[in-house]
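Single chain ahead, written as structure tokens, the form predicted alone.
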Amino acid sequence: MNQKRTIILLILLTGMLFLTACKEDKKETTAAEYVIGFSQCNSAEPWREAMNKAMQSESDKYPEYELVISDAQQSNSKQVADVENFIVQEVDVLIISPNEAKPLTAIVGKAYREGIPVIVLDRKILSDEYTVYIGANNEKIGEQAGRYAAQLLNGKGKVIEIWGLKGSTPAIERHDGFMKGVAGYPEIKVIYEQDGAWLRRKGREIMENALQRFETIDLVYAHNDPMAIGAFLAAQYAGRQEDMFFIGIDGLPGPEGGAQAVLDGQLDATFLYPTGGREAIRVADDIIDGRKVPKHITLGTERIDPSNAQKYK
């Protein structure tokens, strides 16, 4: 009888061991082969919330691969440290939407010099050390948004101009490209201009000062439509948002994106800027599996205006 109970109990032990080095086994081969680094500028926005939703939803896609996403919190030399610490890590691809552009130029040019595989995405570093970039035209946004603001003014306004972070290159080609846009209408004049950094309660803290000074502005152009609806809600506050237009960037979906505010009647026109998390993810595939990408890789836009935004919402 006891011997009998011995081998009962070799054999549950054997299966028990068995079942073990399986599960083992099956842990190993699903185990992450390559580490995607993804140094964020800061995750405080809606788009920049979405572009990290995005890319990591592109990621889930590849077993093998791990996206590690660090926040810089809009301090340049947190963004620093992080890439640094990627580049400790030999990180197979280094992901980066830079804060500004010349603080991140060397550290970006460093990963990339020590062989790291670099994908700047949505903002420009201020060399060409970085294996590809993936963004939208900045500068075409703002000059179709200076266009259809001279559409919006027949030709004759003031505008007051929300920056997102002045040493970002989005911000100074947004600028650009709207002044591009409304240089043909002399009597079009931007009275106002101050740096938002991004933040909807940036932009309405400037609209406030706005008001106060000017008692006539026909247009407020922000660089990104988080400013514009805050804009939009310092106005409305003061009883004068029907005195005036409204112009963001983004259009975001989703109850709190650009589309929604263009059909709530907050934004006149939103100018869409994909986040690229995705394209990101699947230029980094490319990258490990060998494939030649381009170095520049340009996202569309459209204006997304009463007309049109129930599509984008």
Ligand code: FRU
Given for the second form:
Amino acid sequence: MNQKRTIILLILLTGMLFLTACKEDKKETTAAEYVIGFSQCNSAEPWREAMNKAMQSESDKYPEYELVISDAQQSNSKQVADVENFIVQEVDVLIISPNEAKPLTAIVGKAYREGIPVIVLDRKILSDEYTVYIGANNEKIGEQAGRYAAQLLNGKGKVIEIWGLKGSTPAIERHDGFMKGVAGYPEIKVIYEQDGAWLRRKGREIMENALQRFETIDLVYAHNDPMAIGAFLAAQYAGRQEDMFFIGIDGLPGPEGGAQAVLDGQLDATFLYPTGGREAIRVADDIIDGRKVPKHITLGTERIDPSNAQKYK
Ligand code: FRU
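What about the form predicted in complex with the named molecule, after the form predicted alone?
To see the whole picture, the full complex is given below, headed by that same chain.
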């Protein structure tokens, strides 16, 4: 009997503790005057981590803002649900970096039509139902990569292209731009192209296949640095890394970043692709304060090669 009573008491106590914890949680999350909801397509990659960090540290400068970040873990349906949640919560501004364009277009449009200002960051959607788009010009980056590839190859060579997720706009634009960049060089041929989904592991796998299939590979163009580094590691494992050039995109600072990979001789070049995290919060602030914002904000880019990589690391 005594034991039973102790158990009941324990259950009651746990319940009370739980309720107090919830209350405090709530207090914490409603202290700010405005809520900015950020729907991130995947927080696991280093570039996305950098974006989250930049956003958080900018948002911390405004005590009146609370930034809530949801992580869709590369799932379109999870991201649709995340945005739906933000709509229900009536966030003051919605920021979204959509995993893929088509599956996210309708829900972003819904948020916008319901009167929530929407900032689309880095990857685009397929309509103009949003308030502002912020990002670097991916087609231009691709074109610069193509021109640099032509320069490294002296206008002739066999290229492997490792795509980002094909349903995401930066992949399409980085491809189109590259083709433009090499258009004047009929002796440059893309002999193999595969979707690496932005992932280093996939970049490596695709390159392992390519190395088996092709005796001569002169250059690897990957739509981001993790995939380019993955490809380099595959070539290194096969003892063929010296036979070809490697070009990536992102140029993230830090020991795992693209600038360091250029310094280490893994990549011949990468192109800076700023995350726009800080800018997104500043634009959210403009919107909340009622200042006029442009529909498009284009972030800068830069080629990072051995001559300037030190500066970016
Ligand atoms: C991270 C990432 C970056 C790339 C960007 C494109 O998820 O793959 O490496 O530049 O997304 O949207």
